[in-house]
Structures are given as C-alpha cells and as structure tokens.
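Just one chain is shown here, as structure tokens, and it is the form predicted alone.
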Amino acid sequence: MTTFDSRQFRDVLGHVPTSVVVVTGIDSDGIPQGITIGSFVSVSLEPPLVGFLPGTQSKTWNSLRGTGKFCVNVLAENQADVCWKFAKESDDRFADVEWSPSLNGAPAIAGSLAHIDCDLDSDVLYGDHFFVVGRVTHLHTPTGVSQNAMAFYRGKVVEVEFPE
C-alpha cells in the first residue's frame, strides 16, 4: 500500500532529468506520425536496442505500433516548439515541420541532433504505459545543427550542455 498520490510521486520524479525526443512513423494509411517522449532510453549495445515508454491512451503509439518501424528524433535545445507541438494529440502537427524521410522512411525531423531507425522488438504493458523496445537499424547525427540537447526536468523543458 502507498501512502502518496500520483502527483507527488510525479513531483518527486520530477527532479530526474529526462530525454525528449520525438518518435515518428508513417502510420498504415501513409500518414506521417510523431510523438513527445520524455523516458527514452539506451538499452543494450549487443544488440543494439533502445527503448521509451508512451501511454497507453496514446493515439499515436497506437496507429505507429502495427508498422513496426520507427525513428526517434533527439531534440536539439532550440526545438521547444517541436516538443510542444508533439505532445498534444491532434491532426496537423506536422504542419510547419520540415522533416524528410529516414531510411527506414519514418520522419526525421530537421535541425534534431540525432535520428535513430529502428524496427520494433517488443511492446510490453507496465502499468499505464507501454514499454516499447526498438532495434536500432540506422543512425544519423546531421551536420550544423545545434549541440545542446532538450531535457525535461520538473515538468519543465530545459537544455543540456554537452562539452565538446
């Protein structure tokens, strides 16, 4: 038995940093997808996996699961728009994001620091979410972009400064 609530125990997760990126794909009717992730993770090297967890009432998640192909975009810290914009569920998000085609012909969206293909391993429920797993089948860090990656911390986006 516990003896917090859901918004505490969000609250004191809250002071974790965690990644964002955005996942996209090309959902079964040829209609590009993406969504806000703030639990991505690296999970093994041999294989190379890596993995995030979207909730379980995701649209989203739901229309990209049945593709099996993903890429997930590491935002840069100047892309709190493009966070934002795929956070909330809604019919246009891509509008006004320039993207092209990963090689796995998911999105990948320009000036992020990094594009990850993948197909999916596994997508296992926990709780209220999905833990989703991807084989890593291409990566791509494009040049001229930012340096400084996006993070969340305490419910609030914040950059990363990496050295160089």
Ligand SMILES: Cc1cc2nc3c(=O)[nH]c(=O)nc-3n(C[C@H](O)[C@H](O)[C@H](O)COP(=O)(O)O)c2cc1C
Contents of the next structure:
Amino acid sequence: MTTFDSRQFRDVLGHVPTSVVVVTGIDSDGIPQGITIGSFVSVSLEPPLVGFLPGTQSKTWNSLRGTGKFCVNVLAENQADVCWKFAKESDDRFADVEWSPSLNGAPAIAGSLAHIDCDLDSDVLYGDHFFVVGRVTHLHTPTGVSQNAMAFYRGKVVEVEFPE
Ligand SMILES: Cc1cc2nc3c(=O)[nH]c(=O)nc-3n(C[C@H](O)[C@H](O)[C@H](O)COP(=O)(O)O)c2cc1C
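Condition change, the form predicted alone to the form predicted in complex with the named molecule:
So here's everything in the complex, that chain up top.
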C-alpha cells in the first residue's frame, strides 16, 4: 500500500537535482534522433558503463535500441533551448541544432560539455521505464565551450556555480 499519488511522487522526486543530457543516435532509416534525459548515471568504471532511464513510450529510444549504439551529450548551462527542444514533440528536433557525427556516428551536439559514445549493453524493464546501460567506447570533452553544467531542479533549469 502507498500513501501518495503520482502527482506527489513527481513533486517530491523533483527535489532531487539532476544533470541534463541529450541521448542521440541515428535510427535504422538514417534519421538523427535525440531525447532529453535527466536520469543519466555513471554505473561502473571497470568495465566503463553508464546508464539512463527512458520511458517505455519513448519514440526515440524505441527507434534507437535496435542500432545498438548511442551518444550521451552532457548539456552546458547555456543550452536550455537544446534541453527543451529535445523534450518536446517535433518532426525534426535537430532543426537549427549544430551537430557533427561522433566517433560512432551518433550526433554530437555542438556546445555540449562532453560526448560519451556507447554500445548498448543491456536494456531492462522496470515499471514504466527501461534501465538502459551502455558500454562506453569513446569519450570527448570539447574545448572552448561553457564549462558550467546544466542542472534541473523542481521542473526548471537552474543556475549552479560549479567550481573549476
Ligand atoms: C530535464 C528533463 C529531463 C528528462 N528526463 C527524462 C528521463 O530521464 N526519461 C524519460 O523517459 N524522459 C525524460 N524527459 C522527458 C522526455 O525528454 C520527453 O518526454 C520527450 O518528449 C520524449 O521524446 P520521445 O518520445 O521522442 O522519446 C525529460 C525531460 C526534461 C525536460
């Protein structure tokens, strides 16, 4: 038995600040796909594994899973437009977004703090989300971009002063 409803669950869990990443890839039709994700986590050092949790209804994840690879773009504080663009329904989320292929071919979004290329390791269903774990194949931290990460708290992009 629970003592709360889903609204309270969302409200209370919104008190946990998260990073914001955009998980990207090229689907089997050759079309770039991407989704804004707040559930990114570093999982293991040896072997190097990272994870995130897309909803079971995620069109983006359902179009990328079969390709077996993706790129995690870690957003900088000044990429709020990118954060919202990849969280909204759109025919082309990449319109007006500058990107180039990362080493595994997935879109590396310009201005991001880091690009983390992955091969799909596992994809396990938990409730209404999948826990996707990727094996990291390549890491890249571009120079010349804002070095402050984006943070998300209680439904909003918030400014956090991160030390150098
Ligand atoms: C800051 C932020 C974090 C988000 N984190 C997640 C997440 O971890 N998992 C998820 O499934 N959706 C998350 N979303 C919502 C998706 O980005 C959104 O539902 C998107 O429209 C799904 O697109 P898709 O159906 O093309 O996959 C987040 C949205 C925002 C703004």
